[in-house]
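Presented as structure tokens, the chain that follows is alone, the form predicted alone.
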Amino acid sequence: MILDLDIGNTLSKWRLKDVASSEIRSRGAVWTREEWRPGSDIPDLDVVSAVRISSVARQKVLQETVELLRHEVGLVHVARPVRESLGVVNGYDEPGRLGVDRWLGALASYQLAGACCTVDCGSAITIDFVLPGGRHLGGYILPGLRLMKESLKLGTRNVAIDPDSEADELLAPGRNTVEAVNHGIYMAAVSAVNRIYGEVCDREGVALPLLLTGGDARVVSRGIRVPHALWPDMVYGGLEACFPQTAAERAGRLSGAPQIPAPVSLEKIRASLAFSMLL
């Protein structure tokens, strides 16, 4: 089995992959911390006999986390930004400074997609941009949900936005407090990726396909104007692009890709765009 897994800095995500199959046999998640049970926080490990990581927490958990399963599994994998791979030049000055998750994700959307604009919709909403020839532009990092709502400080913080709920109902002028927070954050976090992604396709001169991860994903893309794909895998994706474990990973299929629509013709951005700056 395969071990991948995707640490944050408050929730960490993990699952097991069949190496023979490519199947994915369990997934979890638990609270970030310093120290793993094997068999508690993740699965026993005499099962596991390669590790790949995605890590965005502190250098301490990273350490103790590598330090644990090299002593158990051997074989692990640890995730890194670079200047350049498959086929991506990092956009940032300074690569090593770009998240590893959203790095991982513009590698694995640029794998299954070409050029792309990936959003991860986490306790941070980040948007990325990779043009064709794969020039990684860079991005945008806003507040997440909740972390929105958190900041406003008026006690609505345990009341999550239903992620069922549809675009015009979350989009309407709410009648109490929780809607009105529910919904103003909604429109914030919407209209920011909305008009990004316009403004982007605009200057660069190009249309991209949309991809969309992270745990406020499905709300998020409710209300997203243009054709888009989830992709709840992605940051596992790029662990799969990067260290390929299975022969369908060397073939180049990654785990839950999806369908990629195509994208609106850049005449119909620009259009929207124009359109929204007169409002």
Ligand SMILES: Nc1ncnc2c1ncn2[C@@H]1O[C@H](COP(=O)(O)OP(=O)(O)OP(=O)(O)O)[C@@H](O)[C@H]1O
Second form
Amino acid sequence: MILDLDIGNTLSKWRLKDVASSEIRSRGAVWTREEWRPGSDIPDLDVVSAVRISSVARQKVLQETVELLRHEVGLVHVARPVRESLGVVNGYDEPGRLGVDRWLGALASYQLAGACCTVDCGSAITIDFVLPGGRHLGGYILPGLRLMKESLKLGTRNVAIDPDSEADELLAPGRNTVEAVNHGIYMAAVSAVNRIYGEVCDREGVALPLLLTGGDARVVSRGIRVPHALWPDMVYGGLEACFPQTAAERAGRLSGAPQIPAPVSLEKIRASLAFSMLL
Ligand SMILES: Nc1ncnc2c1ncn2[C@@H]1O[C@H](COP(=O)(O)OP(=O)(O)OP(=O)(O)O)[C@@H](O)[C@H]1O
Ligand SMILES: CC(C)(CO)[C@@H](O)C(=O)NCCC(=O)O
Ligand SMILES: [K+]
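Having seen the form predicted alone, can you show the form predicted together with this ligand?
The complete assembly is shown below, putting the previous chain first.
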């Protein structure tokens, strides 16, 4: 089995993938601030022959995790943001400073779609762009839905946005504090994604495929007006692309990769941008 780890600021997600069949056997998540020790909600390391890690947590968390795993598993790959990989050129002035989750998401999406706007809706919402040809432009970092809510300190932090709500409801004026906060932060997140996508496509003169991932991707997706794909395993896809282990991975097939809908035309993107600028 391959153990893939996506260590985020809030949650550390893991999955076990079968080397022979390339199937995902199990998944889970633990709080990142809690110590990462094999136990009830962590897979049995006896069956693991290789580990692949993406981590944006404190250096110490990664160090301890790697140390622990090196005792049990022969092969431990840790992904790093670099200047160029798999045809993508990192847009950061200091490439090593780009969050590795953003980098892996961009690599995976570029491999799948040939160019991309990737949106990761986690603790932070990150938006990254890769042009056809592989130039990564850099991107945007905003607070995620939960962070925005917590920063308000209005006693609403424990009332999550119902991920099954319709966007229309979530965009309506709130009639109590919880609603006003939830609808406010939802509006902030989806308007930012819609606007940034339109602005960058306009600047660069290209309608880019749009891909979403992260814990809040489903609910954010409902407020996105243009065609896009959800890819919960986007960061894992980057790990597969960087450190292929199975036959399918070596052939460039990334697990759980979605169908990519054709983006709307650049003319439409520009028209809607011009309209929103009037308001
Ligand atoms: N069980 C859960 N625990 C915490 N957050 C959850 C949970 N399920 C969904 N979420 C939502 O997911 C978001 C966290 O996103 P994600 O699962 O991508 O983890 P993350 O660790 O925050 O990622 P990263 O730090 O890499 O951005 C939160 O804003 C929250 O609203
Ligand atoms: C922005 C987050 C926290 C999103 O997980 C992560 O990608 C990160 O820590 N990035 C480093 C800073 C940067 O990407 O510029
Ligand atoms: K993430």
